[in-house]
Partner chain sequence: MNDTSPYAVELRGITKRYGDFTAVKDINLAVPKGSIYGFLGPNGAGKTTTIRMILDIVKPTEGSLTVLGAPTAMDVRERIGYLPEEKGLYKKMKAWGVIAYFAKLKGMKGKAAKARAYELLERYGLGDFADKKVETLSKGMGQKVQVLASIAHNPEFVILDEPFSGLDPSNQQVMEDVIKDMNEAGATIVFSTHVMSHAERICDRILLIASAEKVFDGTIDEAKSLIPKIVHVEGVEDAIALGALPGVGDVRNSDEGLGAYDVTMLEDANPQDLMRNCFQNGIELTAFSYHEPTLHDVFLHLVGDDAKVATLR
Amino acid sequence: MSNSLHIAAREYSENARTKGFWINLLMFPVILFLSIKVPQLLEDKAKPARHFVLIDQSGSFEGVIDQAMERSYQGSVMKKLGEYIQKYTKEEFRVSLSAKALEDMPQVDMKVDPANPQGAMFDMVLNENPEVLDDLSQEGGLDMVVQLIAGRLVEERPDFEPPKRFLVHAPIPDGALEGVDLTSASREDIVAGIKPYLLNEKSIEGSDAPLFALVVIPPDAFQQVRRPGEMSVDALADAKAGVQFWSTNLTDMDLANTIEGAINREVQRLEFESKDLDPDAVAAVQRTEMQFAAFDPNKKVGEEIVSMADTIRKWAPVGFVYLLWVAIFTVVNMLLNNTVEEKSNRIIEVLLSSATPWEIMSGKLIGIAGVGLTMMVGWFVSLLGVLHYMAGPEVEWAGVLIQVIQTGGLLPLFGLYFFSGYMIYAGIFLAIGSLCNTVKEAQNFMGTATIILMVPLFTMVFIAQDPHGSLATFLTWVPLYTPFVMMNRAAADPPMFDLVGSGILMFCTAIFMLWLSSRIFRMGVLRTGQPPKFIELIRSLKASQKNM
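Any chance you could show this chain by itself in the form predicted alone?
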């Protein structure tokens, strides 16, 4: 046993003293911090304005589109103003979104983003009451709102700066459609005149970027309305006959969705009027909803309502599954490379002169496990540290996530499944390393092993959505995937039979894999030349079994 510990200490020190190990360890909090801050900075500073040209040949939709653009902008103003208020509110007026508050906040909308419940619910309120944004867009409207809340804000604060406009209705470029009658011109002529600006062959005034989009509404737009029950004979021709949205950017659909929504709402409003229905009354009816909440029968009597905290707990294991995957893949890959390197450099022969193959193998397992444990501790300390630093008025969900992690029982389960998964996959990769003479040979086996190890990543979202479904239940009883799947199901209270039964099977598999890998390790550690074929490996294992 003393030889195993000496080898374990050697393995740990050789890996823990490398610059790459510490760089990777220190990069985790940096990446975590940047993943929170960079999107905020990009949203405010780097996102370019989207200039678009609108040609409404029908003369019926330009006003409602401009109104939709203004409401979209004022919505962003309101959200940034909310962040400003959260950041600079006096302590006595501050309402913190604590874990207790989330426990008392029912999840009344299944679409609310669990990572940012305040922002998602704020969007929901604005979508249901867009008239509020019209008042804000009036001259002096924003100043009046700021003055109303000034008494609740700290004295030493910067002035509120509204965000820049990202959707800009640009005029038709000079000379682009000169001599063209826009009311009667064909859309081919209109597109031909504007296309050089879309392709960045020409630039529009006030922007260095190319024109983002051209929107053309035909003069017979109302004849292109699709009503319920109508069948399309030629879907492509019908699509071309309607509103056309021209853009080279096929991923950013905010502008297209805003314009389409504005046009459809106006078409519906006119339909209501044609049927002698009051559009405002209909809109009020459409925004009328039944109170709806989810309940969990597993919770205590009187506390069965599903809260926002429950939603965060439900999705938190997904992040742990990803961390578990990265951790196991990193340490077993480290174990594989060390074994192959020592074998190719003949270091393994020196070790065999003073230790048995089992002592060498167990020492490597213990040493690399220590490296993995150090990495895990560093990651979680970094995670909690960054979340504590970020937890504040602007990112209050970070503080809530800390409390959910600390009180949800996820950390002990993570440690258990990390140890179990490490034992299973370490046995596999250690056996592979003992049979290979070079890293190139090991990579051939690594490809298959990596594909097998990718399955938990492909299925982790589906399992979180249906933790007791057929897929989750089946993968639970596949020992290679049990650590990841049960980690994912942890927040859904899996049946005790699945929890205990799969755990026993997982530990038995780990023991069997270590036993099998020890036989392969003893046989392959001094082997040179090409790796043995599968049949040859089976025969060698049978022979070693008979000689025991």
Given for the second form:
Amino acid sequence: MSNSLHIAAREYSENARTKGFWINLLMFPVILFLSIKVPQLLEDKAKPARHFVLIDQSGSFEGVIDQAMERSYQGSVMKKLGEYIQKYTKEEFRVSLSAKALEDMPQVDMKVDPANPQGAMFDMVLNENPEVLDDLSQEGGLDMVVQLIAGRLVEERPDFEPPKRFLVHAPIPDGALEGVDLTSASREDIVAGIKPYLLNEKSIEGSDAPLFALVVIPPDAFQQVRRPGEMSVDALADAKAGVQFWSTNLTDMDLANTIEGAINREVQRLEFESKDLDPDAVAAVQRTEMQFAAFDPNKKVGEEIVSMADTIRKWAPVGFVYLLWVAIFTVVNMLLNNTVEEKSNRIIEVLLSSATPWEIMSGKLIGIAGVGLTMMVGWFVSLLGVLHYMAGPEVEWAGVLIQVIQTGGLLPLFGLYFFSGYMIYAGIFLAIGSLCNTVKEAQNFMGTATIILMVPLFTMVFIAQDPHGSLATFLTWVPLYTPFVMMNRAAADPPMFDLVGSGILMFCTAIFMLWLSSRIFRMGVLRTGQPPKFIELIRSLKASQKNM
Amino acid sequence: MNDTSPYAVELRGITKRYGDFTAVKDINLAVPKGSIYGFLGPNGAGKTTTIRMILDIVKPTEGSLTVLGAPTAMDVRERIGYLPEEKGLYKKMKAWGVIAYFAKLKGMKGKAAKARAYELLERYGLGDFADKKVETLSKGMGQKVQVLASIAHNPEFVILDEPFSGLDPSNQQVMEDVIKDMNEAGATIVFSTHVMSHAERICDRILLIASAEKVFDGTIDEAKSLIPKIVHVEGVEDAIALGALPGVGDVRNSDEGLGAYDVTMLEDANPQDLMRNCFQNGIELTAFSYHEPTLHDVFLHLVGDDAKVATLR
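Could you switch over to the form predicted in complex with its partner chain, since the one displayed so far is the form predicted alone?
Every chain and every other molecule in the complex is listed next, the one we just looked at coming first.
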């Protein structure tokens, strides 16, 4: 046994002392940190302003579009102001959404993004009461709001800086449509005049960026309105006849959606009027709703209402599955490479004269498991560290995630499934390693193996959505996938039968794999030449049964 | 374990088959304690397989063996040192680390193993490289490190598979010195080689294997005595008289010309006596030459065409 430990210690220090290992370990929190911070920064700083030219030949929509632009901008001012207030509110006035609050907060609207509940609340308010923003945009409106709340904020704080405008209604560039009568010009002429700006052949004043979009509303816009029940003869021609949105960037649809929304709201408002309905009454009706909450029968009586934390808890295992997958395959690859190295270097012969194959194998398994454990502890410590650092008014969910990780019972399960998954795959990879003389040969085997191993990654989202569905249940009973799938289902209280039964099957498989690979290992490590064909392998396993 | 046997290793009819192929066939052998034993034979004769069976790296298909009084080498592995034929080391480890690691696997304690590693590296001229990674060492230095790794735990029985292959002449001399040093310190040494001159210089006894079978086992002198002593004479007029002399077995014409003969001596006859007998019987000679057969001659005599066949396989 002491030899196993010597071998384990060497394997551990050889793998854990490499630069690659530490880079791998440190990259995780760095990437995590960046993946949270960079989008925020991009949102604030790097996203370029979108200039658009609007040619409204109908003359009916320019006003509502500008109003929508202003509301959209004031919305972002509000959002930033909200963050500013959260950040600089004096301690005694702080009513932040703590993790506890989130736990209690019912997830009323199922569409709310659990990653950003506060943003979602803002959106909800703004969508339903857009008028509140109009006050903010009045001269001095913003200053007044800041003055009002100043007493609740700490003394040492920077002045509030409103965000810059992202969507800018630009005037028609000088000379672009010279000699064109805008009210009667054909759309071809208008587009031809503006196209060079869209294609960045010419630039508009006051912006280095190309013109982002051109919106053309035809004179007969109201004839292009489609009502329910109206059949279209030529859908393509009809689509062309309506409002046209020209842009080289058709992935960022913020602007298009804002404009389309504004136009449609106006069309609908006029429609109400034409039917003698009061648009305000209709709007009020549209905001009328029934209270609706989700309940989970698995939870304690009285606490069944599904909370934010539950939603996070439901999705957290997906992250765990991914970590599990990366952790297992990182370390079993180390195992494979070390075994092939020892074999190609012939070190294995000296080892075999000093230790039994079983000692060598178990030493390697223990050593590499230690590497994996170090890696995971490193990851979790840094994960919790980053989350703690981030957890604050701006990133509410981080606090909830910390709580879920610490209390959800997911960590022990993660440890359990790491070790069982590790044993199964370590057995396979050790056997492959012992049969191959070079890393290249091993890679040939790995191609097939990798495809099989990708399955848990492909299915992890579906299984989280339907943790007791037939896919989840079926894969649970495939021992190769049990660790990943059960990790995936862990938060959904899988049936005891699945949990225990598949666990037993998984452990039996792990032990069988290790037994089998110890035989292959013993036979394979001294082999030279091409890796054996499958039939040869079976035959020599049978033969070695007699000899050993 | 009570190891009172006078032999370090005893092989009793061991055979190793891989499917239809027989690598080693029915070998019996006893290696006396304190001896230097050479395993000789052409490539592919079965030397390495025999060594692996002694070390319990592969199990014999038939037969049994005793190593230092134990039924398998694994039971007494701390007392055995092994240098395999193909040399390899962990490239990323430091020189002292490799030696200490293998010493620890052989039962040495951590600190003692480290001290011993430095001591050995110093003694064999690698003191400056003790803290260097193996990948930075030259091939020769790497091999030296591996030899040191295999003997760091002061084994009483050392097996070296082709220890001289790949070494330059000065390092071959160092290797010979290491073997002699260990033997003087009381260790039993078994090594395999196909370079006869090394075996001849340092072995007490040899085992000759060809095509999986034992061809010879005994001392160097015994081996040499297997070859008939042939004396070359020239200027002989009466070949019949020459053939009648005591101790002469066979007289054949030599290619050297008229009066030149190759005289095969009887097994226990002394070639020196032939010259005296010629003078006493009035047989005139213009030339007389005799040289001791070398191990190389014995090897070719015993193995003959097998060697070539085996090498080609």
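No experiment lies behind these values; they were computed from the predicted model shown. Numbering follows the first chain given and starts at 1. We call the rigid core the largest set of C-alpha positions that still match within 1.5 Å between the two forms.
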query: Core-superposed C-alpha of Asn345 shifting 2 Å or more between the two forms; finding: yes
